[in-house]
Amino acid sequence: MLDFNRNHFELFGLRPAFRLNRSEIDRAYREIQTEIHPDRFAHAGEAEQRLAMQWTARVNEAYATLREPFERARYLLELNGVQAMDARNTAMPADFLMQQMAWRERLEQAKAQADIASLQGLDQEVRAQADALERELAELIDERHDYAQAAETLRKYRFVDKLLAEVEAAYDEIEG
């Protein structure tokens, strides 16, 4: 069986890095799942079945963390002793907050007017910002090992990621 003391990257046989290919993560997940899936232990003893269930939960948690850029970055920072989402650290640059307010106003206006074209424009703009922040996170974490700066960038990414989710919800609302 697998070792419960290994971190998510070790568990999946991946290097601890932000810049990982999603297909690498998916492949590693499928490989582990074939080893530990509870169905393989259907005829085993109760203790082995329970252990297989625990492993399945552990592997699913690791997969959920590694497949999402925000969670992967947060986890990497934690492995390096940085609590990026510490509730006591909420400082954000004023220009970033102003941009967030402007985007949220555009979102509300697009929703109020059921304006798909405006929503698409906002979506592209916000996705471009998310992509830029992901590239910055990769550089800060993987190359420069500047975890303090990466924590600030991750907090910005969280704002943008949440806004993207709201944009997605707005599409559903408008297209209803």
Given for the second form:
Amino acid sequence: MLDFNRNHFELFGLRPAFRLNRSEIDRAYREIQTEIHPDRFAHAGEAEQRLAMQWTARVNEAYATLREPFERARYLLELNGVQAMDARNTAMPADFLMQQMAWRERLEQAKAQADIASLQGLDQEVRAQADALERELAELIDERHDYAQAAETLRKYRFVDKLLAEVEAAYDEIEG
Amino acid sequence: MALLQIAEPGQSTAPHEHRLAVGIDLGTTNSLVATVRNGIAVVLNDEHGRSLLPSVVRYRPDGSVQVGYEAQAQASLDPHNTIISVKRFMGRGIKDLPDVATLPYHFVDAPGMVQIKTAAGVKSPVEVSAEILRALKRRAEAALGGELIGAVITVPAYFDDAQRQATKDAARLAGLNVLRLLNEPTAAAIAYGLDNAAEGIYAVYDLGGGTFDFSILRLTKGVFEVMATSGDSALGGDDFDRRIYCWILEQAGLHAVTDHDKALLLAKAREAKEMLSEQPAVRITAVLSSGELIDLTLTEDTFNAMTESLVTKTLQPCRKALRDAGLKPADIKGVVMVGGSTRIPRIQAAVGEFFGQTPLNNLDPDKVVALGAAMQANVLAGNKGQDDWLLLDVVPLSLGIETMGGLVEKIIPRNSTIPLARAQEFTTFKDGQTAMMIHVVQGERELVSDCRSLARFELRGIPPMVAGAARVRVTFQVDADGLLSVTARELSTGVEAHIEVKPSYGLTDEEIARMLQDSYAHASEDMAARNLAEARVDGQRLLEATRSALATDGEALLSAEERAVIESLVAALERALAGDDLKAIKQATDALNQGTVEFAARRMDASVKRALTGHRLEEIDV
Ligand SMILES: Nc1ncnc2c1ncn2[C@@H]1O[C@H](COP(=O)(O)OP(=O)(O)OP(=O)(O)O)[C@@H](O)[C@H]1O
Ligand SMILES: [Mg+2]
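If the structure you just shared is the form predicted alone, then what does the corresponding form predicted in complex with its partner chain look like?
Every chain and every other molecule in the complex is listed next, the one we just looked at coming first.
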């Protein structure tokens, strides 16, 4: 019997790595959904329909984890026994925090002045740092297998990722 | 003498029964019903050859009801009892309606959803919508010559949970088996995509009478995947009408007008708007109840100027969806235009400008949603063609719960693919706290007060512990209709307090049953007969499903004994179905359902394995 608890990578038939091609993930996802989606069982018995629903929810969850760099990294670390977001791990280099604060101030300002151009500038800068951290994560996880160090990078990444989400929300707010 | 039939080699001898299923576009202004006939989707017309059914319902003092053109013709003569654009009231409280002042109805503020006082009593928007659906069901059954096994009903993609729940309730009230609630732009994408063998990233811009949707889809090898959706569930042609209406009042120096005049001028405004799509200026004339004569000329430029902000308003959701999907306007291969209001030239121009390409208008914007819904209904009814496709849709708005300080903790972000389940753990705030209030909300804002409240419930029986020690897991589950259910349980002590809620806007099963009973009293249909018919359909369906499962996988997945057990349950159900005993049919159906659980699980596993081996092979050298 197939194990409902197999990990997300196994479920998708993918190597457990941070550096994954998005199109690889997408393709695996579509192939699995094609077999198990509830619509494929629309005319089957109740039990099969329920199972198809459970499997699909499970596969959607796996997809949501694998396609987002932050979730994927956190999940990989978890598989390697490291709880990266453990509440006790809060230490962060001072210069990194200063940078975050400066960015946040700029975000508030851009929002207050409904200044799309400055929001876009900020967006680019923050995205550049996110990209750099992603490269660092890939090296630490996939090549060096240094999960403790990767956890530290991931905590930084979370700050940046959250800031990016807030930048997105700010566009919504300014543009209505 | 009947000819003997000979099946083609390799085909089953049982003729494949075509199951009657329809797609229904339940629109703000117009509704339609369509079906797939001989492999082709067609809209079903009424006996006068008209495809649209105006979404207008008129209640008479004797309790009789008029629907469609008949009702529309009386709108300005009987404005209080003739309900137009009822879709705007679905799942909405009175405070949610921005334009109560321009509406001629006597609203009753009921908990959850407004109701309307009519000559035939107080009606909820669910009941009014059910009248429209009932009319379409009758039309379809007359055209197809049999009972429907089910319907796919479309809803605006941007409808929230309350609005979806209300729509599903209306369908049940109309006696329709809902195969699926399908998002309108997704339905349009199916119709467009299949018709044009489209591949790539497409957008659907759907501006109807009362709602605006914008969805971005990726079409790849038979998979329709919604990447992002956005919109405004209270923006449509009605708003353009109201701008003209206000302009008329202003030009004519009118302040207060009677409800009759309101309805008359709104109809005139709509007429003028539609004519302006074809000509540069239009004359508006009307005689008010006071005898006063209105005679005005509206030019396209004036119309464009007074509605420019509405046009711009539709572009905001476009930007938002593009951002959510991580795309630029230039990444969109084509923009499919849907909905009657996309006939407005200024809309065509604005969309063309924004996306830097001419929008696609090759499908009838009035019919495309119903046609797509019919195609999906055909698949869900089990009338599979060779070209099968798969739909992956999303939730339009984030779902979350209220946490400390009136803040929202999002559990499911917008644009997550459905169906899905997601859990999050919460804890107690005070020492010894034994209950927790769970407030479910939907929306993008941080403050609970800025989001829509869907349901509130209390989880009791948490063992007293110090603050922060309890672990309450809240699970959100969104089904393929986009409908939410929420479960909460306390985990830390093994004591499981468990509660499940459906958002509060939905009607309870008892309410539906009562309303159904009431409506049958009028239609003099028999509830018991109906129940029996439904049980029969369910039983028959399961029987066919089990037979086909046995034929394909019985050999490979079951031992001889296991197979014998299932076959005896099949035989028992067959016997029950031959009789008229409702209880016996239900029992035999349940027994077969129970008896095939393990078989079903093995079949699912086989499907998953098949999916895995499918792409594993290619991945070896990656
Ligand atoms: N030629 C036209 N020019 C401008 N507007 C038009 C034209 N024809 C129809 N409309 C408008 O289109 C709207 C109806 O469109 P449609 O039938 O697509 O809406 P609906 O499906 O009923 O509504 P919704 O999808 O919002 O629930 C009405 O507001 C109508 O006035
Ligand atoms: Mg519509």
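Basically, rigid core = biggest C-alpha set you can superpose within 1.5 Å across the two forms. Positions refer to the first chain, counted from 1. Keep in mind the model is a prediction, meaning the values are calculated, not measured.
Between the two forms, C-alpha offset at Asp39 (rigid core aligned, Å): Its alpha carbon moves by 2.4 Å.
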